[in-house]
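The chain that follows stands alone, in the form predicted on its own, written as structure tokens.
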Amino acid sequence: MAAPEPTLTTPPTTTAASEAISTTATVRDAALAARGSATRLSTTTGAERDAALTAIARRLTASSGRILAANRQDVAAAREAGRSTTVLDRLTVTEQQLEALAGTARALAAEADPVGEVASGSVMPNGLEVRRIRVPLGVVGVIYEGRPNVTVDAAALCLKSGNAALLRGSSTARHTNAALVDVMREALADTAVPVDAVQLVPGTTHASVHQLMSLRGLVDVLVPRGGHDLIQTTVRDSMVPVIETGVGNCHVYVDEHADLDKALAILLNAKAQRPSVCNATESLLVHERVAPAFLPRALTALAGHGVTVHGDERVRSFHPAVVPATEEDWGREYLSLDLAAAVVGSLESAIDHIRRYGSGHTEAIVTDSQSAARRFVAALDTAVVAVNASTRFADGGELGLGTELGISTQKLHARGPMGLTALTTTKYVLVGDGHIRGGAAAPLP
């Protein structure tokens, strides 16, 4: 694992901006306000929620100077504290990225409304109509580390799907998150959507996080987004139901039947395009029959992109820059320009390696053999499997889902990229004409 970002351990100084965001004194007060907002949201129309998203987009663009100034303050503090390149990359918001966040809100406003959609329906033999319709989850709490884009993405997804959002970001991004939420709440003030449908959770220490985890009945679900420690702490300690978004120890396996040019392009994209995200590849497995032809090229190309390869003995024999891999390397989510690499004797050996060390996020095979591809897909119990494609496609936008809240690695309720549908549940609506159980429809008196 990469060294965890110390965002939920060191209490920062409370800022005027963060105080201005929350008009509530405690985490419970915020949850109560969110619960009331969720009730009001349930009666809003899709058009009203879309208007709110459009207002947020406009306000984000108009307030860019103030948001970027807050972000510069956070980035400077993080750099002074010696935070890693990965942390700084995730923390930084540029003018272009801010416009992209505004674009996310506009794009969600243009999406079909998931609320009220009939997931299934039928008419029973007795004439009773049965409909299963999509409804909001209610109050969604999101706990996340230093990625300010999550603040807007999570709020916009929740609003579109009729949910109130309780946002608990990291201390590293506290000024940026406060500015973003302040701007979104200002935008909501002139719409049919209640302002308290978007809130930062009060407090900056572990205590506020654990208070949020205890509010079963007020908060309907928690979604942790971050490193292994954050996710496991939430899963272990929360009394509120949790949707687990797992870490990404993603693998690329280059099969003996692979097109090696394609394999090289896929590997470089999967590892080096943006190494600080969960769908970046962290491990490379190469079949021994193609290793002599592939690894010299691949290792040289990776070195050219600044990637440090942690390899087994056979990988190290192909390039002097490869450093020895330890047992810990096989299970690490580096989130950096580091890669674990091993030579395997067979497809089954690759599958066994991934089963042992993978995180259930995304795995990729490069092969021209349909039987090998079918075996790989069937044998791996993971949220996303890619055949002859980069692991970087494990993303809601790339898969046609629009913005995502995270990538769920669990099996209940949601799995894989979580778009709008994953932020709804269903309820049954029964429509009869005086129907009573055990008899035909009874006429009204």
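Show the other one: the form predicted together with a further copy of the same chain, since we just had the form predicted on its own.
Left out here are the partners and the other molecules; the chain alone remains.
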């Protein structure tokens, strides 16, 4: 079964103005259909949703020819339009990647159900039973850029957590996304999960994104997945609440009481194991008392790993390969084999530096001093703080949260690595036996 297109209220034309109008209607239609499906979806069992995920995985594999053909169309168009190699790389879907996407859906099916968990509960002194249970958010909108893998990834995360997914990908990937969504909806047709629980937002102009962002009440949350600009635009313009993932300017601070072997291992792991991710370390701070013992060794090791160090004057005095740091370097999220580095006079100077330049993602201290660790942990307003451990542990999988949705640097709802529970809310269930509130309770007539 092919995905039925929401009815256009006006015949499609090619002018931008009329697309804006027709999009306005159809985005709302899609959201209404999603809302309807979410109501049914919220009463499916975990087993039914897992069966739907397995069906999706199976059908993705079975439909690889069709999906890859659609993808070739998008890639050819992007190449013709002179898009960069980076764009083309992100856009291209291989047989292997498709298999990995099917694997994600299968892996999610095997995870524990986040829905229905009793988050807290008790019996009040009057005998009223109180439970706070996890329930789906409802309709989740996902706005993303030219990576078609997000289409499957986001849909699978939403279905696992009992939410309907409204997917708004880039127009660059429109044929690929349409094929992926068609295939997923075909798979759902034979399951207990309603087909409309997975939908592509119609329209490819900015008007359709803004319409999506205006649907407060119909859409429960928006999750922007992509670069800094996409996230900032969504946060600024959306009337719908946003779950924000953020920038990681993570620091490693080597304290005067650090075990320098551990410090070096942590630094190299934090910087060089996977430099392109948000929990990789971007800045190194070293206490001046250990700088002479630590920095020559560390700078040589970093150079050996291909890391370019942007250092202040004192750091530069320890190694000829260090380039001068500018003010801008202290706030950079390089996502590359670059590292800003400074010598600090005290723990408090390190804290001040991080307060000034940190992004509230993950900060690490290496120290054997209990009091230094305690102060560092308490003083920094950040999603994750690590003591004698690499910043790379700021990760849902490493913290036992299952499949990770992203790392939140916002403070409301979810902060730090987010598992599937970030796509749920809670509902209070009160069970009594004719309980009424005391005081001026009305007497029976």
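Positions refer to the first chain, counted from 1. All figures in this text were calculated on a predicted structure; none of them were measured in a lab.
Considering the motion between these two forms, the entry in Ser208, Glu244, Pro136, Lys262 that lies on the hinge linking the two rigid parts is Glu244.
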